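One chain comes next, on its own, written out as structure tokens in the form predicted alone.
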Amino acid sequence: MTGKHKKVAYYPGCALEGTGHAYNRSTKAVGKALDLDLVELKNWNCCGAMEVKNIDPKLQTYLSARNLTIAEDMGFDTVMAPCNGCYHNLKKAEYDLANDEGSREVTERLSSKAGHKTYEAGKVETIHALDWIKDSIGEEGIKARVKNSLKGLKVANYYGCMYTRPRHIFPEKDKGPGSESTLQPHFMDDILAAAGAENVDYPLKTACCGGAHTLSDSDTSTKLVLNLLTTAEACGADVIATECPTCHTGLEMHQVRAEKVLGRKTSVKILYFTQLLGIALGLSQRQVGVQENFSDATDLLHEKGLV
């Protein structure tokens, strides 16, 4: 724990202002409860997480580079992105601009045309919400602030496939003790264990949920999600904790679709890790947006004595 990230630029991205609003709400509420400062980027743009990368990857690099330039202009050297897709794209832009001349040329040209300076690789570091809390507060800091322990709640921590892949754009990971691991990520496990939760041994932490294909091939996405849900239940989990709005939405929507289309009912609930941490810190379920989830966890939280 260094405390370096106590005040960071905040990039919510498109999803957190739409289907992932509960993630946005709970992230801000947890930050406030932990006395951490989030300063939202002014006039930020979409990172091009879905469609743009399939059409023009270098344009996507420019879109993310523009957000990094905004952070730099606001005086920040760190930007925090809770969404796995946004986090991945900002990290990829950092890597591409440091290693690919073609990406640099396109970004310089588009930046000049748009009338702002070109982002230079290395000026701003991108971190995920997990890094933000882990580095700024740490497990001992969380334990000291817990008012409503998650004791008795069994959690399957689901990181998704973009948080750790591809490895080369995450140079800070796999640095040994204290660092995150691309093969066996554990930051969410650490944070929720400090909040009192019982983490189950979930083997699909980084398996794909099919989020990017949910419109073009819903059947495949439903089958991938059903595998995640049934495995979590087989591990004894009450809840799947998520850290990505696309994964979260996919798990919730395809849980319903799996029952309707495949006749496979599952009862495990889906909550953002920030919602669980917020409840442990004494925030109400409304303050962390539990009512905004499609997967209604109210009865479970009552049963566990958490609300």
Given for the second form:
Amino acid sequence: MTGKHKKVAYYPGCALEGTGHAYNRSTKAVGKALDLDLVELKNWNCCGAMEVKNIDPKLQTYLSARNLTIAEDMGFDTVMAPCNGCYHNLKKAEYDLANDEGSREVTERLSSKAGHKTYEAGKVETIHALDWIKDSIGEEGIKARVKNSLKGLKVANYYGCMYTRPRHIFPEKDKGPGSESTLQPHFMDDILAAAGAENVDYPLKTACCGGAHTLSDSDTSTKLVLNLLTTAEACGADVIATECPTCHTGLEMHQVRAEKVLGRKTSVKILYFTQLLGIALGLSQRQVGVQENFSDATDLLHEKGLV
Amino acid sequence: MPIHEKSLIRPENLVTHEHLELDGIDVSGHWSTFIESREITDYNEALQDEIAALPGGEFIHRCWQCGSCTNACTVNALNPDFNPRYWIYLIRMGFEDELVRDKDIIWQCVSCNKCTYACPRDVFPEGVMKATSHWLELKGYTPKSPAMVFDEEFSSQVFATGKIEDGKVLRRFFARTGQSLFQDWLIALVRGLLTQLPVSLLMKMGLASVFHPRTRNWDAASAAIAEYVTERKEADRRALGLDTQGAE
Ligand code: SF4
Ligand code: SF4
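Please could you give me the other form, the form predicted in complex with its partner chain, since above is the form predicted alone?
Full assembly next; the chain just shown is listed first.
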């Protein structure tokens, strides 16, 4: 499997240019450290995140189709999206364009009015940052490049909702040995274990953080996040590794809110998996944007001798 | 079809008799609670079709009431009254009044798709929840939920410029829902960040709120989307037998 995806089209999405800036920085830095090439999609548009589908799901499909057309026009057959929301939406668009006549019609109509070609399902494959690293470098490749092992760091790997659900939009998952699993995802565990981390057995890997209503129904989100945090602590984790800017920001925000509103303080730190991997590859805290997180992990990293 | 259990055992449908004898047997006290017989005449026979006509609700007819969706549901675990399986049942039976009783919580679905993952019939219950929230608003049973206000704020920025700027979505959402930006926890959050962030990034974030990020040559796409949205809204209202003029 290794050696795939050496050079891919990169779709950062709006979140990575805003609150998820540290994820953008660390993803690019890790790519560089691993000699993988990212070419940003030219003039991309927002994928619609979790909101546009609630106005109309077919519009979401069009928004993603436009980005896939750009990848195709730039000569790529693979687009990498580190944000779970973007990844999910691109995958969902592929599924809907292949299976739903109505979605195809709307996409065709909007594309022609917007003045670009209509994307045809199957021309571009969407992968997540986890696939990108797993398939191009692999665990052995990571082990060979580790300069600053995460040894002694206990990590709860948190994948969230959109990386695994709903199952039908991820045809490459659940294909047995070697493939990713929707029920028991393990790619992040594999990557961080290769970087030396001690992964804890975290039962809430794919539980929901309430990200869809993080501001509109804060009490629900705070309860869900608190559950994720206290369970990670009970599992002995020092840090929760994330792979999605919405989950990441939600965890950080509601950790503070749980303390302020519910009086429940938790001390587990939250870092993007690319930040942890970057540190293992010998990058500095600054290079992976540790200071851009709300959840200040500097002390933890010092304590573990990682910086 | 399972019995219409929940509404039968509601407090207002129960009658307690202090002293009651039936066929010479004293059934008062704890055992004297009866469910009064009643007739239901207020069906909306079109209810399933109305939900099915809204985006996300298309496959509601496939439901066979196994309960996997509710069993898997994130929000149900926090609040047992949040019950997608039950709502789908009410919709399919046309029990509009019963459905409307839960109007204030249906919008709380967090779109985790656990129901959709678990559903053996490809009902896509997450979509049904969204369709039902829209239906409640369109029929005038509920004001716009905060979640819908957020979706609208977010989407209108995407439709206008092709991209969003987090800060602007946040500010506009707080303004529209009448919340203060100066809540304890938000202040604590921002203060923590300001002491750590590099100046260059702060400047970049500040600039983003002045020069809003946008996708180049987006105008034609924006116009096409606007036209589609208007059409869609009219179609939704028509499907519910509502005056299309009310569409914004
Ligand atoms: S998507 Fe909504 S209804 Fe479905 S399980 Fe999640 S919260 Fe429940
Ligand atoms: S899981 Fe699907 S079939 Fe079962 S009750 Fe829920 S919607 Fe109906």
